[in-house]
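First comes one chain, alone, set out as structure tokens in the form predicted on its own.
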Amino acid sequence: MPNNDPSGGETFVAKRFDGKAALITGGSKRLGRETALALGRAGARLAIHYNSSKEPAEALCEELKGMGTDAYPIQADLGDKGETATLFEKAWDRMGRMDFLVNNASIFPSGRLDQMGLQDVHENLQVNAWAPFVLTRAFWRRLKGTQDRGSVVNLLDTRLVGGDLAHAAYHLSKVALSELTTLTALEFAPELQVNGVAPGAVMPPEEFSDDYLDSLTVDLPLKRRGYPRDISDATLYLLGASFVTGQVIFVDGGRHIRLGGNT
């Protein structure tokens, strides 16, 4: 897909994170990939988590190494409690330390309330909320009792405001992750800062073209679409901000302040 992002090619924090180490879940594709590249340009070393996207993860790591930073793919199924429980330790051991955690991976199944079963809720909560919590807690336990500090960013969703009736179980899991962002920011301080980014429509679903996003701008206060770099810029800001915790930045063109409902 061509990059029509008008913001240009350089991240605003170039080389700000030299020597830092980061784990990104779901880092091989889409917004995870964009964030990984932004962190790589900023000098960070990266552990790229993937579930089934082995080849894209390996290709991304080679691309990052070509930029002059270390990058390693790490496989785990976040739908499996056992694999989730060991992922952070594997990443820590491979990298030798950890400064940043980006909880980007999620599942996004469709289904309205009249179709939703308990298993649907469980599967979405496991991947979209429980796995980020387990990884964040493992990070905190590594830092507890030391002078080291870390930063976590959870990827949420603009439809925290107004709801998402077409993806009911997914929505419930993102609401849970939003609450966990607040709770972990309190409980795991001062070792960890924990914040969230709530993206709007900056990347179309895989079955749609960019025209789909253009059609949504009519209802946005800013009357223009966003781009994956808008999300990665917000994520990198929060990772590097030394006096911010428990915050959620909505990167959605103002959707959350304009729209109070969803059909």
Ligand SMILES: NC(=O)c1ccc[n+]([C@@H]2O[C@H](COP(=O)([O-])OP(=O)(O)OC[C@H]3O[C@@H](n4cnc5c(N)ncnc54)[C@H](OP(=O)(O)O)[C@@H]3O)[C@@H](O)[C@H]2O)c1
The other form holds:
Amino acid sequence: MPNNDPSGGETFVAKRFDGKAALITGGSKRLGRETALALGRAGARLAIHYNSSKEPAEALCEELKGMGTDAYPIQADLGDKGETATLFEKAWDRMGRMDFLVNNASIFPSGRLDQMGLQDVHENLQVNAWAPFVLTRAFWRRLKGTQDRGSVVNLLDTRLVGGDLAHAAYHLSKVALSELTTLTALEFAPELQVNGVAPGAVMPPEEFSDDYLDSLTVDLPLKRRGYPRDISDATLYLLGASFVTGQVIFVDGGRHIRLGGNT
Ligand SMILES: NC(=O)c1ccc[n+]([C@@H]2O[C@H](COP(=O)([O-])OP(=O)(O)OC[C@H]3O[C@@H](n4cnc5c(N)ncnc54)[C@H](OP(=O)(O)O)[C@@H]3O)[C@@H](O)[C@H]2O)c1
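Switch over from the form predicted on its own to the form predicted together with the ligand, please.
To see the whole picture, the full complex is given below, headed by that same chain.
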């Protein structure tokens, strides 16, 4: 991918997470990998969850170990209720503790309302909303009654504002996850802080070229594309922010305010 990232590749968040343990779902590729590497650079130890991407997950763990941090791959199908129910405990036991959870894994199937079935809604809700909730609740249950604290970031989507008719069931699941971000921030405080990052299109689906992103910039207030680093910066900020909960940061070049009418 050509990289004209205005950040010059420098990370925005300088806070150190030495010794902290993090579980990131769908962490082996794309945005998850970027966030995992940013956490590793900040000193965190990582459980890299994957479903089908075993080799990329193992390769990322080796890369992280080469940077001097501990990392190990952990597999689970978040479409499977049983595997979802046990993932957090397995990761905790392997790491010895947990400080951060990044709910990044997602499915993104195309489909409009005309053809949408209950099964489509169910599949999207299971992976994109129910699994993050179950993992967050398991995290809280571990911390409840202790003085330890944890931080969760849910990956949402700028299209929470304005809808996504081309991915209707996906959209419903991200709306559910957005509401769960608020509810869990309230119900699982003070043990957990729960926040969200709502990315704009920064990394197109694998079948799209990078030109697709450039074609979208004309409608953005900031008139340029975003980069994976923009998303990982926001995620690391929220993980380390000690007085922020129930917050969603839109990292989208201003798309959501344009669609909100503030142009
Ligand atoms: N890319 C963007 O520009 C963009 C824009 C808006 C929002 N977002 C959000 O940001 C997050 C990351 O985006 P992305 O594009 O990097 O995600 P992605 O590549 O579409 O998916 C991330 C990972 O999710 C995992 N996953 C899918 N189904 C799973 C299942 N049944 N069980 C367990 N894991 C499963 C996959 O792991 P395996 O490969 O191991 O199977 C996949 O690598 C997502 O939540 C997405 O909705 C991204």
